[in-house]
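Coming up is one lone chain in structure tokens, specifically the form predicted alone.
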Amino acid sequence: MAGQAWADEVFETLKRLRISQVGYVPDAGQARLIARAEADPALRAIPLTTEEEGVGLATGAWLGGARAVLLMQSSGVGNCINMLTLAANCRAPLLMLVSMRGEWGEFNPWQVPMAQATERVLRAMSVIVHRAERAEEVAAMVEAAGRLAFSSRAQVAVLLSQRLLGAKVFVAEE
């Protein structure tokens, strides 16, 4: 994986945004961010069995007066389509950080179709989409997306490009 120093900046940004719950499906692209959330006693890091649970988690957090963020891979966006209507209909803020697969140097052909559809699918569901390509832009983009989501009750996704994250490499056992 490429360096994830940007993850430390994003973590501090989430703290400034007063995020108290981090819902995630385990993901190597956001591993450092997930580890930081798990290690912080002020945050509740919640592993999910499937991505759409995160939409309910974030909506429930908001209804209870708290703020959440959902971390997932692009392949999980398809799992969330139906649940995105919950956030939209309830006008519940939803901040999603989506690590992209199926792009830059991808080894797994199964990741490619959803990668090509992720942004279009989110926009079709009226989610505001930002795309981070460079490490130096990620924290500011996440902060702007979070402010937009929580101040206007919008659903906002930041796509973390595979070029930013670094392509996974499959190594067969010898």
Contents of the next structure:
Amino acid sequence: MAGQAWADEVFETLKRLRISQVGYVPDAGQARLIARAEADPALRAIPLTTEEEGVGLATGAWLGGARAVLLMQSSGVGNCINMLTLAANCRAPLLMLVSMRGEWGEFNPWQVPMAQATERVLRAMSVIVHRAERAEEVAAMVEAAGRLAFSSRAQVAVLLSQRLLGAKVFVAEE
Amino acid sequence: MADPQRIEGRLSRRRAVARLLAARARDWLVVTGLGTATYDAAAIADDPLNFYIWGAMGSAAMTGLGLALAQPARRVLVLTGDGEALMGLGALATIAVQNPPNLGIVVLDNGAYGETGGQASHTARGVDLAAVARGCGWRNAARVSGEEALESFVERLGAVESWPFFAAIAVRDDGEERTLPPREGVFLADRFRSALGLPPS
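The form predicted in complex with the partner chain, contrasted with the form predicted alone above:
Let us now look at the entire complex, which starts with that chain.
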């Protein structure tokens, strides 16, 4: 979780956006954000078995007058594709924070295909995509994305670049 | 494999849903999964506080969870089919962990994919959804089979300790005419939110 100071700012931003449900699939890049959500009794942290569950969760929350955010990795975007229909058809607000893998110094080739398709897949399903390259821009971007989602009933994803998060290192370089 | 429609003890699906919704209290919000659950709920009594899902197969239970957490003073009934529930099976684990006191899930289990030609579903091939729910941690999880069991199940819904619950009701399809509610998502969502006193955005 070292070097995730931006996560505290994002957490405060989510509180300011009146988010009350945080759906997530565990992710190293957003580990601090997840820990903050789990530790805050004013929020409901909701671990999901698969990211697509989060689209139903967020739509249901909004139908009932509450706001959700979904935290996931780029691989999880692939799991969400058909479920995005629910948010699109109802014009239900959707705010997704997506940790990118497979694009910057990636060690694991199995992360690459979905990562490279992530932005195109989201756009193909009419999700508006913001992309953060630097830690200092993340919180403002999440705030703007949240306002866009909840005020304009849009589906918005904020991609957190792998360069920002730092590539995962498993083994010494060959 | 036995034809799931011919197995003894299966209730008429439409009548089972009618019995269930006759017990609906004023505070109930109803989310239906695509297919016959949506048609049955609409046929019995359309209501602005019914949210009909026409696609996004596998999303009904999780939509119910988000809604139940957002509206803790109301009860949320998710009404769906076995095929729809099977596509979102992980939701049973996710919801059990949250243990929302105001959420109930009813699966109309006919053991078949009624919308696509009646192909046997996994529940006609040995999968027991109530057992899956119990394994996920649902304390109130039952397979409801026959008139008496349905009656006793419905009678218990008024009691707080009966919630949250998961029930798979063994039903058959009697070929009733489909009643198609509105399909437009924005309309259904705005109608629902408006009935809850919420603004469009």
